[in-house]
Amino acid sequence: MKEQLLTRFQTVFGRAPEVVAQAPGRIEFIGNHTDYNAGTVLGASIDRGVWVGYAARTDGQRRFFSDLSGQILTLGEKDLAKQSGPASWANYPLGVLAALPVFELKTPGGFDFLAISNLPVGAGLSSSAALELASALVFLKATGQNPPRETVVKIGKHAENNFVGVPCGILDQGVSGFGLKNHLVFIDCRGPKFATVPLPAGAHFWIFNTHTKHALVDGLYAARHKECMEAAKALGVSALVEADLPKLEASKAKLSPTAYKRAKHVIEEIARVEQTNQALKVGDLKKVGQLLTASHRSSQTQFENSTPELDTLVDALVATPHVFGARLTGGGFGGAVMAMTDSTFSETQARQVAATYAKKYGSEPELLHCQTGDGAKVV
């Protein structure tokens, strides 16, 4: 991908980039909507991502290009206006620029900026966080700054929360930033604290991207966030991580039926993350798979952020040999399903699952066979 970026940058801007950075997409392994509830989560950075090239300009112009729009967006050095339409992809690097002073970091002046990706957009693999992290790294490198990796991750989250407008937690940026090949990233969102957990050999990831709607800014994600905050308030805790099932049951009368279901999902999901950690330590992939599928069923019935399309895929996958478990990955409301399989699960089997889906919905999901990859870096 680096050679592709260099060629594209030369074609679009007529010169070579001075700084190049790459950040991976991520699989939300388990811990659905636990991050902004101050809980724990496990994710995996993958071997696909976003590549960004940067070259300074002396005229103060900031020029942005991505194949997502196919057009150069030209802004002034002080212009941080939020973009709409085809140029809305630029809100991610613009949000990073807006976030840098918040962390007492310098912003670059004029520049040419180009992004390419081999991540499918809207698949729940967090192309947005990858773009934020790669953007942060080129801006920081260009200005001679090297803050701790925790700060880089927080810059990306700040851009997403305060500029783009998605009230996400630290999962996406944290996994993209701290990823390590053949490992999962464990995040305790109260710190946040980051650690890597070895992934037992023989685990493979298959992504089934439905290409159904996955627009988190549209309000469904924000609605779930609000419901969780209301549940925490009714339970008398600052975040749902501080509650447990006995407390939830004792306070059930104080919660609306919806808030109760949302809280039950989050509390049980945090417990599933811990159980998954323990199963990984002893290499019990069968148990891990059962927990992944249980996570999806909770998303389906209690958090209600699944869709019939995603449920169809999970049902077909868990009935297929060599599949340990399957669940939606990402915010939900469309997007993709992740299956964890053994090494003998084949593309033929994946195609059979896709055909089952197509029989019901008229089109096959896109298939991605992913491996773990390293985190964001200047290359």
Ligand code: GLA
The other form holds:
Amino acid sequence: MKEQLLTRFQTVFGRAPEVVAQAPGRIEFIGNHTDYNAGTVLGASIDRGVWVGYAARTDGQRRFFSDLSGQILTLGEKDLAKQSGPASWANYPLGVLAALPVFELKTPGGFDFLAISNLPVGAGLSSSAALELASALVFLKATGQNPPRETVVKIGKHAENNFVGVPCGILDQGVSGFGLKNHLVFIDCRGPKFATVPLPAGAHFWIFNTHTKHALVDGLYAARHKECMEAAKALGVSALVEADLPKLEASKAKLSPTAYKRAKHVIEEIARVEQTNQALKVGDLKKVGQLLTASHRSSQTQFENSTPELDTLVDALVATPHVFGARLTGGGFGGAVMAMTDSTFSETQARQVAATYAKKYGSEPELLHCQTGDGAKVV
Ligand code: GLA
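Having seen the form predicted alone, can you show the form predicted in complex with the named molecule?
Up next: the whole complex, starting with the chain shown before.
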């Protein structure tokens, strides 16, 4: 992909980039909507991502290009206006530029900037976090700054929360920033604290991207966020991580039935993350798989962020030999299902699952067989 980036940069801007950075997409392994509740979560950075090229300009112009729009967006050095329509992809690097001073870091002047990706957009694999991290790395490198990795991750989250306007947690940026091949990233969102956990050999990831996206997905994500905050308030805790099931049951009358279900999901999901950590330590992939599927069932019935399309895929997958477990990955309300399988699960089996889905919904989901990969870096 680096070669492709270099060629594309040359074609579009007529010169070579001075700095190139790459940031991976991520799989949300387990810990659904736990991050902004100050809970714990496990994710995997994958061997697909976003590559960004950068070269300074002396005329103060900032030029942005991606095949997503196919057009050069030219802005002035001080122009941080939010973009809409085809140019809205540029809100991620622009959000990073707006975030840098908040972290007392310098911003670059004029530049040419180009991004390419081999991550499907809208599949719940965090192409946006990957773009934020790769952007942050080129801007920092170009200005000779090297803040701690935590800061780079927080810059990405700040861009997403404040410029793009999604109240996401630290999962996506944290995993893209701290990823390591053959490992999962464990995040305790209270610090946040980041650690890597070895992934037992023989675990394979398959992504089934439905290409469906609820029309109100951003609003629904924000609504879940709000319901969780309301539940925490009613329980008298600052975040749901501080509640437990006995407390929830004792306070049931104070919560709306919806807030109760959301809180129950989050509390039980945090417990599942811990159980997953234990099972990973002893290499029990069967147990890990059961926890993944249990997480999906909880999303389906309690957090209500699944869709019939995602449920159909999970049902078909868990009935297929060599599948340890399957669940929606990411925010939900459409997007993709990930399955963890053993190494003998075959493309033919994946195609059968896709065919079952197509029988019901008319078209096949996109299939991706992923490996884990390293975190964001200048390349
Ligand atoms: C999206 C958000 C993450 C996280 C997940 C759900 O991916 O960006 O911060 O909340 O949804 O777990």
